[in-house]
Amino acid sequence: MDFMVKANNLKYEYTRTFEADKETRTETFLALNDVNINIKKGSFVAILGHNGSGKSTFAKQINALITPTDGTLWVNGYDTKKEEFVWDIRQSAGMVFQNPDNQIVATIVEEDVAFGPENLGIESSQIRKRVDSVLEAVGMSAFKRQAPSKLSGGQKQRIAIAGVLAMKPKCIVLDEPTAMLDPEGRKDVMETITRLNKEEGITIVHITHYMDEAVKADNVIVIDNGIVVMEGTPKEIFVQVDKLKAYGLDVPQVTEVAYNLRKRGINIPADILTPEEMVGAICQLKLTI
């Protein structure tokens, strides 16, 4: 199968029980509704949506933390509804959460990174090689004997990513990994996951509400109220400024600047995504004046 993740008419329904009028009542909520998504092996996909849209629910499905109410989700060819494949699925797709402190379990960096492989029963000499290799991959080799508590937020998140990498997944799912970080920490984490995708060929599924992070992806998927409402390349998605705003989302800052300039009659490309593209467009504009 050429797809790392393949969703076919995927549905997920949350159920909650509560007391009302001295009665116990049950309420259901459809978080994902007939979702069809194909994520190619080795690709970098960003998933966008406002709070409560269903994007984090989809992320948890990929790691089999929850399984479909209806429909099917395959991860690396494994059907997530089949219990006998859960171990294979979690080895195929590692998960990085918003708060790195929730994933760091040891008091020394290298011991934390070794935790996953140890639980897999990997031989000690191989664990040592894996730990050294992944710490180098995320640029944290110099910190291997330090306490995670002494690190910055961005450094902690890179350690969390290293811990997942040490288990040799083919895919990494990141659920808003930069939400708690300062700009420098966000930059560090984005450089790390982009490099892992481009140089190591690891499939990246990045859940984010930062539009400038989504710009780096090969494809962007927008989920609204549990439904996939937009899908395409960053340029194809972010050029639709009014539509994104209707779904409660922003666009990259320079894209909005281009949008407003065009509204004022200035002939500038609508699909500008980066400051470099904006500078190039302005230089071209000056040549025509």
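Computed from a predicted structure; not experimentally measured. Numbering follows the first chain given and starts at 1. Take the two forms, superpose them, and find the largest set of C-alpha atoms that agree within 1.5 Å; that set is the rigid core. Compared with the form predicted in complex with its partner chain:
- After superposing the rigid core, the Cα of N267 is displaced by less than 2 Å between the two forms.
- The rigid-core alignment places the CA of T26 2 Å or more apart between the two forms.
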Second form
Amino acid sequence: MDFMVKANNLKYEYTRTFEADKETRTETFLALNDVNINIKKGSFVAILGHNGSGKSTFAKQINALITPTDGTLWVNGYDTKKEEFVWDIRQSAGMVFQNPDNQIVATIVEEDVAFGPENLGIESSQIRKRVDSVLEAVGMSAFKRQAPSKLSGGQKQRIAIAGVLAMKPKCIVLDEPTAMLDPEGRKDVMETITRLNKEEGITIVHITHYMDEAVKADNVIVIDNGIVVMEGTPKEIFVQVDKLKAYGLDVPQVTEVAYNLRKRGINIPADILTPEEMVGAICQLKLTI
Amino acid sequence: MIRDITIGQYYMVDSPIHSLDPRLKLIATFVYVICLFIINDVYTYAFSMLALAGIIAVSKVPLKFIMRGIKSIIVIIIFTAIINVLTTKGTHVLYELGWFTVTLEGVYMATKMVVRLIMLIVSSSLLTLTTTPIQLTDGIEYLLKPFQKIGVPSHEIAMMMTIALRFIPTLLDETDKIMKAQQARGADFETGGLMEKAKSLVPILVPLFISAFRRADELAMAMEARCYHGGDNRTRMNVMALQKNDYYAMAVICGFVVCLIIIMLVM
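Shown: the form predicted on its own; wanted: the form predicted in complex with its partner chain:
Shown next: the complete complex, the earlier chain at its head.
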């Protein structure tokens, strides 16, 4: 199969209890409604959506932490509903969570990175090799004997990525990994992710609400109220400024500038995503005048 | 800062005792503590004390650090001494104090108990002073493994200890943050009597507990995502293996026990 993740009419329903008028009520809630998503092997996909749109629910589905109520989800060819595949799925699709503090298990960096392979029952000399090489890959070799509590958020998140990498996954799902980081940490994490995608060919599913991070992806999927509402390359998505705003999302800053300039009648392309492209477009503008 | 507190009381220095296998150190401490309860006369006491002094010297841990452990239980030591002096009945009356009589036997008994107590504390704090919490956890996990058959969850105990150690700095940090947040809104933690101080802790503890539960939930999910499924079929990166020094240490422990038995038989 060419697809790393293939969702077919995926539905996920959950009941939530809440208190209203002094009585507890339960309500079923469709977090995902007829979602059809295909993610190619080796691609970098960004999933956008505002809070409560169902994007995190989808991420957890990929890791078989929750299973579909209806429809089917294949991860690396395994049906997530079949319980016998659960460990294969989790090994082939690793997951990095939002809060770096709540996903580090051990008191020493290298011990934490070893946690995944240890669970897989890999031989100890082999684990040592993997740990050393993945710490190198995320640029954290110098910290391997340190306590995670002494590291910055961005460093902790890179350790979490290393911990997933040590299990040799084919795909990494990142659920808002940069949401709690400072700009420096965000940059480091994004560089690590893009490098892993380009150099190691690992499929990346990046769930975020930072638009400038989504720009780096091959494909962007927008989820709203559990429904896939937009899908396409970053350029195709971000030109639709009005539509994105209607879903409660922003566009990258330069794209918004381009959008506003166009509104004022200045002839520059609408699909500008990076400051460099903007510079190019503005320079050409000068030439034509 | 609150986050700088060290967990346990590990004293970092390079010594032959520090580099010993944690399992061996655990067993040695266990054996020594049992010996302390068996020994009964001056000679065996002196010999045990001598052995302990020798180990302290080799461990390079300053006496100041070892004394710190005794300081924290000084009340218990004094209490034990007084109780023993006053309640031991004997024939050689030294002093009469109303209802109580102080006898020579009492003083002798009290000295013995106090020395025993001090040696107990010193030997066990020597273990924690020379072994990191992580090594201790690993050692305990390994030593408890044989008891798995009778239902002792050795892996789970070790995992719980590891996670607790891992989250102590995180939760301390969080406590600090919550305290500052409450102080910013006018909470007062410094003044007032004992009751008021205890009451003022409630606005810290409630958010702390809620957050700890949320963290636990997220951690459990993260662990599952990394294929955690308990201790079965789990391997370890660092396998504990006995080194040359460990065998020497074993010989020393055996030698100590044998000498103790000989002294007890001869005297």
